[in-house]
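Just the one chain here, the form predicted alone, laid out as C-alpha cells.
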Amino acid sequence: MNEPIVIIGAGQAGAELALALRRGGCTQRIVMKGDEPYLPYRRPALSKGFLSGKVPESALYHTTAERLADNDIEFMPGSRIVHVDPARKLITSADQKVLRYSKLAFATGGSPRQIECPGADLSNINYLRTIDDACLLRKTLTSGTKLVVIGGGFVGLEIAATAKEQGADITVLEAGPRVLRRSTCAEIAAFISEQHLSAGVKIAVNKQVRAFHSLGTKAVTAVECADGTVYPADLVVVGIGLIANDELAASAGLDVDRGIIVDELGQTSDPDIVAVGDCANSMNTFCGYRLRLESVQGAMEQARVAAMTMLGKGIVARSIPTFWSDQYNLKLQMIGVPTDADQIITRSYPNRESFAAFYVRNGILKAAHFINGASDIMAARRLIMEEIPVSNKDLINPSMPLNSLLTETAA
C-alpha cells in the first residue's frame, strides 16, 4: 500500500496520533498537515504561563522536529486543507496540491466562538487560541491597561488572573448569573470568584454585551451592555466558548453534530476516517453517552485509541473525563461528570486555601472538583471508576483522606 496515512491538524492530538501509530507498529508513510507554522504545541499555557512570559515558547511544544523525523512522520506546517473527497480518498490543500490517502484522521481542533454585535470588528478586541494570539495579547497587555474580559469561563478567568498579575485593571463580564456556570457548582465558583475579587478583579454578572465603542478611532474604547452600563476598555478579550472545526468533515459528507461524530473507537461514519480532540463528538464509554470533552487528557487518549483503530487493533478505553485550571495560587482539578449526580457535598479545609465539591448519586461518587487538593485526586478517581459507595459524613469531613475510604472498602 503506497498511499500514506494523513492527519489533518498538527496540534497536540494530531501529533500524539502520529506517534501512537508508530508505537503501534505502523510502517506506512505518515503525513501530518497543519494550518499553523509551528510544531505541535500545548495550548493550556497560552492563557497562563506563556501569556505572563514565565513560560518560554520552547516549553509549549509537545514534540520536536527531530522526534518527528526520527519516527518518519512527515510534518507539513502552514498547509491548510480545503477539500476532502472520501470516495476517491483525496485531500486538496489551499495551494491546490492533491494528495491521495489510505486512511485519514481529523485533528482539526476548535475555534473561539465569535461575539456578534456592533463594533465587534474593532481592533484591540482579541481571542486566545493560538501562539500568535497570545503573543499579540502579551504585547498589548501592560500595567494599568483597562482590560475587559467577556466570558467568565475557564479561559476568561485564567486570562484575568494572568493579566492582574501583570498589573492590568480587569473587569470580567459574564452573561449568566455566575462564573463557571457550565463547568462547576456554585460553591466552587464562589470560592474562585472570591480569589479574583481579593486580587482586585471586578466581576459583573448578568451582563449581555450590546456594542463596542471606539470614539471615532478603529480601536475599542468602551463596552456597552444591554442594561445600559458602559465599561471603559483599552483592550478586550472574548472567551465565550469553543466551536468544533467540523466544516471540512461536513463538506466531505461525514456525520457531524456540534463536532465530528465518532464512536468509542474514534471511528467516523467513514470506515477509513477517524477524528480526535476538540473537533470530535465522541462516545464516552465511561459516561455511556456522547461528549465533546475539550480537555488535553481526553484528546491524548482519543488519539491513542484512534491510532489502534487505524491499525486494525481497536481497543476501547473507559475514559473518565478530567480537566484542570490554574488561577493565581489555585489549582482546580476536576474528574468525572457532575451532571450525572443529584447531590453536591462540599468540603472546606482549615487552611482556607483548599476546597472540594463531591457530586454524588445514590451513594456513589460521580465527580469530584478539588481546589489545591492534589493529594485526593487519585483516590477520587478510584472511587468514581470502581463505583465504591461513599457516605456524606466522610466526604464532608476535611480530616478524612479519601485514601482511607479505599482502605475501609478493601477491609
The other form holds:
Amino acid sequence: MNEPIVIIGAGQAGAELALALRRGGCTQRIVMKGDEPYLPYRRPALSKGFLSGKVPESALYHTTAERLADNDIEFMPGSRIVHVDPARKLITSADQKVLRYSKLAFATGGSPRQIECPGADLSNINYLRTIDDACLLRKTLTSGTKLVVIGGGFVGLEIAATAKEQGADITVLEAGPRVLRRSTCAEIAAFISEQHLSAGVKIAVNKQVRAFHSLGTKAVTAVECADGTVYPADLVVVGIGLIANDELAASAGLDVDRGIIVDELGQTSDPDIVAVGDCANSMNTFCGYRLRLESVQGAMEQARVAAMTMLGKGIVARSIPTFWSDQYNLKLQMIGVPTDADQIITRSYPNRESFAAFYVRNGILKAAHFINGASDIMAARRLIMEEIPVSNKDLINPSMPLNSLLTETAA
Amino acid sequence: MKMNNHKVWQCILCDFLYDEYLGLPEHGIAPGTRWQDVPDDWECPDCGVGKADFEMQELQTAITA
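The form predicted in complex with its partner chain is what I need now, so please give it after the form predicted alone.
So here's everything in the complex, that chain up top.
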C-alpha cells in the first residue's frame, strides 16, 4: 500500500506544503490538485502591480513546472474536487475520477464574499481573487471609467489606487464609519485616506449598498445606497471580505467554523487530514487563540508546519501575524495583533511621509503598523515576541530607533 | 554557474526569498551576488521592508532544489 499524499488546492499554501514535504524527506508520491488552470501563484500583486500592468504574469508564479517536476510533485491543474470520503480515504473530482490518499491536505483558499442586493447579477460588477478576475478588470479599466469600489478594506483601496493611476474616476463606498476598520487604527486609516483624497479618489463612509441599477442594458450604470444617494458607475468592484472555502471539508464531516478548524500543528478533526492557508481557522501559538489569517506569511508558515505534521515530526512554530499593503507611494507594513492591546501610541515623522502606530498593553508592545520606511520590523518583532517593556515616551519619539529600545533594556 | 554554500534570505514580513545563487536580475542584482553585497538601501520587492528585515534561511540548499 503506497497511496499518495494528496493536496487539494494549488495556491501558495498548497505549493509550499508540497515542497516542504520533499524538503522534509518525504519519499511518497505527492499529488497536488488545483481548480484554476495556472501554476501556483502569488495573489498580492493582483490588486496592485499586475492590475496596473507593471508586474507580468510570469512574476506571479510561486514556483515553476520544472521545479515541481524535479521534486516529483504531480501537479494537476483544472481539477476541481467535489467529494471527500475520509472513512475510505477517497477523493472524487468533477470528472468523477476517484483517487485514494494516505494523507490529505486542504489548501482550498477562500472566495470573495458576494454582495446580495437587487441587481447584483448585472454585468460589470466584479470581484478580485484570481488572475482571470484581474485580467477581466484590467481590460474594463480605461481612462475615464467611472469606477465604484464597494468596501474600504485593503483590496478595495489597493484597486482604487491602481485604477487612479490608470486615470479612472473613482468612488469608494464603505459601509462602516471609516475605511480599514478591521485591519488598522483610525490614525493609520486617516493617513491612508488622505493619500486617496489628494489623488482625487472620493471616499464615502456609512454607505450600505441597497441596489444596482441599469438603463435597460445588462451592464450596471448606477449604485444606490440605503440613504438614497446614487452613484453613476460603468464598473463596480466589490471587496467586502473573504469566505473560507470550507464546504468540501464540512460535507466530509470535518469540524468547521468559518474555516476548517485545525490545531497548532495544522491537524483537522481527522488525524490523516491537515488544512492550511486561507481555508483554515487555526490555533495561533502566538495569540493563544484560533484565528483565520488572510496573510501570505501565515499561509506559508502553516504549510511548513503541516508538512512536518504529515511526516510525523510535529513542530510548533510561534509565529507573529504580519501583513503588508501598498497604495500610491505608500507602503504599509504590519506586525502583531492590534486587538491584544488597549492603547495606541502614534509616532509622526518630520518628513510627514512616514508614520507609525504602536499597540500597547501594560507597557508591552503587541503590534506595530508602519508607513513608508518608518519600519524596523525586526526590532518590532523582538519587542513583541520577547515582551520587552517599552515606554510611551520612547514610542512617540521619531528620533528613537526601535533598535535602541532593545539594547536599552538589555543594558 | 557553480556557487558554494549559497544562502537563501527570507523576508520576515512577506516571506519573499532572496537566493544568492539566483540573484534578482530584474532588480539589477546579478546571479551569485552574496547577501552582504546587496545594496544597503535595497528593499523587499514585494512588501518594501529594508534589508535588515531579512533572516537567513536554515534549509538553504534544499530550497532551490
